[in-house]
Every structure is written in structure tokens, then in C-alpha cells.
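What follows is one chain in C-alpha cells, specifically the form predicted alone.
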Amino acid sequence: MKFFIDSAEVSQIAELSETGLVDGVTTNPSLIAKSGRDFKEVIKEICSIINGPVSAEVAATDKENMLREGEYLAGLAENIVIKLPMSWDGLKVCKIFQEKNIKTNLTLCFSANQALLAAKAGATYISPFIGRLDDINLDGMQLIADIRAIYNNYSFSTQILAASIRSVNHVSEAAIIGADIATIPPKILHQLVNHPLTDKGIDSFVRDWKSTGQSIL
């Protein structure tokens, strides 16, 4: 499974990229707004740090303006992926960009039917929102499983990008089902390494080693 960072905070992205665990980045208007910075400058800076795909979302919702904005954003850096809304106009633009070899990420997916349409339109990535489905008492992880089954049935190349991840369990469950990518908030990525038994074991090893009075170096 690939790990994308779901953030527009450049300092966090730079720190996490040093681990070698980061394969890409996803942004959206809400994350850009939280950063308080100019959208284009943030995107270009992230692309200079991350070699992998960086999703930049269009602000328009109509076909013509999505095309204009998407083509402009694609010109900012070679690793830009154009994030499009899951709508009829979004699907039309997705197909056009697919023919132009511009990578796309269809976002705000909440059903297997939407994911099927995205794959048929040639989307590079589909972003099912796990957490938001869980918020309304629907099973977000079941959606990942349904999409995985459909894509396997027909050998679609569209990659499943598990989004709206709210917990470490979301990451492991999506990996077990077979999501290609998880886009993870920095806080959740840091939590993946934690386990109380690991902490307890490290404390025990440190205590026992100190009792020997020895030094490795």
C-alpha cells in the first residue's frame, strides 16, 4: 500500500518525507484554507518536496472552467494530479484529461456506482471517503471492499485511494481489503508506529541494559 499525506502544511510534509514512507500528497480547498497561504505557492512548494503524485483540486464545478483550471494546475509541476468532483461534468473532464495524459483523482466518492463511472471515464485515482460514511452510520470500509471487487472483476486500472481516514484501524483495514493507497493525516501517520506493548518492551530493554553497566560503543 502506498501512503499519501493528506495535508497542505509544507513543514509537516517535509518532515514526514524524510522517513521515506511518503509516496504522494493530497490537498483540497479546506486544507489550503487552513494553511492560510496562497494556493499556487503551496502546491508548487509541495511538488518540490515530493517526487510522487500531488493532488491539486479545481475550484470550478462546470466543465469549461474545470478544464481551464485543470490544465493550468497541470502546468505547475510534472507530478500534479488534477482532483475533480464526482459529478457528470467532473466525469466529462476526467475523460478529456485521460486522453491528454493528464492524471486525475475523482474525489468525494460515496458509492460503488460512482467508482465504476470514474473507472470507465479513465480516472487515475478514485477517492472513496471512509470516515464521512462512518459519520452517518454507513460502513465506509464496505465501500472499499465493493470497489475492490468491481475493479478486480473488470481489470480496471483506476487506483483506489482510501480517503477521509480517521483512525489507525482505517489504515490497516483498507490495506487488508486491498486499497492501493491510503491518504493519511500527519497525526494518524505518526500514530501508526505506536503500540503499548512496544513502549513497554522498550522501557524494559532500556532498564535491563542499564543494569549491566555496559556500553556498546
Ligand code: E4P
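Numbering follows the first chain given and starts at 1. Only residues modelled in both forms are compared. Because the structure is a prediction, the values reported are computed rather than measured. Rigid core (definition): largest C-alpha set, two forms, superposition within 1.5 Å. Compared with the form predicted together with the named molecule:
- Listed alone, the shifted run between the two forms is 212-217, counting only residues present in both forms whose C-alphas move 2 Å or more over at least three consecutive positions once the core is aligned.
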Given for the second form:
Amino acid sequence: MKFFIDSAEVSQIAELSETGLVDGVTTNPSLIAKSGRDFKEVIKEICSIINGPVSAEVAATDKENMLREGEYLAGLAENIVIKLPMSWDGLKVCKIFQEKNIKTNLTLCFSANQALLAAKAGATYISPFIGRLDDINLDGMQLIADIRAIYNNYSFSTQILAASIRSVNHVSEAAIIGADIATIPPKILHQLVNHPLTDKGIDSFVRDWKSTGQSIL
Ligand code: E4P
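And the form predicted together with the named molecule, for comparison with the form predicted alone?
Below is the whole assembly, all chains and molecules, this chain first.
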């Protein structure tokens, strides 16, 4: 499973990329607003830190303007992926970008049929939002499983990018189902390494090693 960071905070992305575990980044207009910074500057900085795909979202919702914005954003760096909303116009632009070899990420996916449409439109990535479905008492993880089954049935190459991740369990459950990628907020990525028994075990090994009076080097 690939790990993308779901953030527009350049310092956090830089720090996490040092782990060597970060395969890409996703941003969205809300994350850009939260950063308080200029969109294009942030995207260029992220692309200079991360070699993998960096999703930048169009602001327009109509076909002509999404095309114009997407083409402009695609020119900012080689690793840009154009994030398009799930809509008929978004799907039309997705198909055009596929023909132009511009990578796309169809966002705000909340149903298996939407994911099917994205795959047929040639999307590079589909972003089903797990947490937002759970928020309204629906089963976000079941959507990941349904999309996995559909894509396997027809050998679609669109990659499943599990999004709106709110817990460490979302990451492991999406991995068990076979999502290709999880886009993870920095806080959750940090939490993935934690286990109380690991901390307890390290403490007792350190204590016992000291009691031997030995040193390795
Ligand atoms: C995905 O690309 C989105 O940026 C993100 O995962 C949305 O998550 P949220 O529902 O926590 O805002």
C-alpha cells in the first residue's frame, strides 16, 4: 500500500518525507485555506520535496474552466495530479486529460457507481471518502471493498486512493481490503507506529540491558 500525506502544511510534509515512507501528497481547497498560504506557491514547494504524485484541485466546477485550470496546474510541476470533482463535467475533463496524458484524481466519491464512472473515464485515482460516510452513519469501509471488487472484476487500472481517513484502523482496514493507497493526515501517520506494548517492551529491554553492565560498541 502506498502512503500519501493529506496536508498542505509544507513543514509537516518535509518532516514526514524524511521517513522515506511517503509516496505522494493530496491537497484540497480546505487544506489550502487552513494553511493560509498562496495555493500555487504551496503546490510548487510540495512538488520540490516529494518525488511522487501531488494532487492539486481545480476550483472551477464547469468543464471549460476546469480544463483551463487543470492544464495550468499540470504545468506547474511534472508530478502534479489534477484533482477533479465527481460530476459529469469532472468526468468529461477526466477523459480529455487521460487522452493528453495528464494524471487525474476524481475526488468526493461516495458511491460504487461513481467509482465505476471514474474508472470508465480513465481516472488515474479515485478518492472514496471513508470518514465522511462514517460521519452520516454509512459504512465508508464497505465502499472501499465494493470498489475493490468492481475494479477487480473488470481489471480497471484506476487506483483506489482511500481518503477522509480519521483513524489508524481506517488505514489497516483499507490495506486488508486492498486499497492501492491511503491518503493520511500527518497526525494519524504519526500514530501508526504506536502500541503501548511496544513502549512497555522497549522500557523493559533497556532496563534489563543496563542490568547486564555490557556495551555493544
Ligand atoms: C482527500 O483527498 C481529501 O483531501 C481528504 O481525505 C478529505 O478528508 P476530510 O473528510 O477529513 O476532510
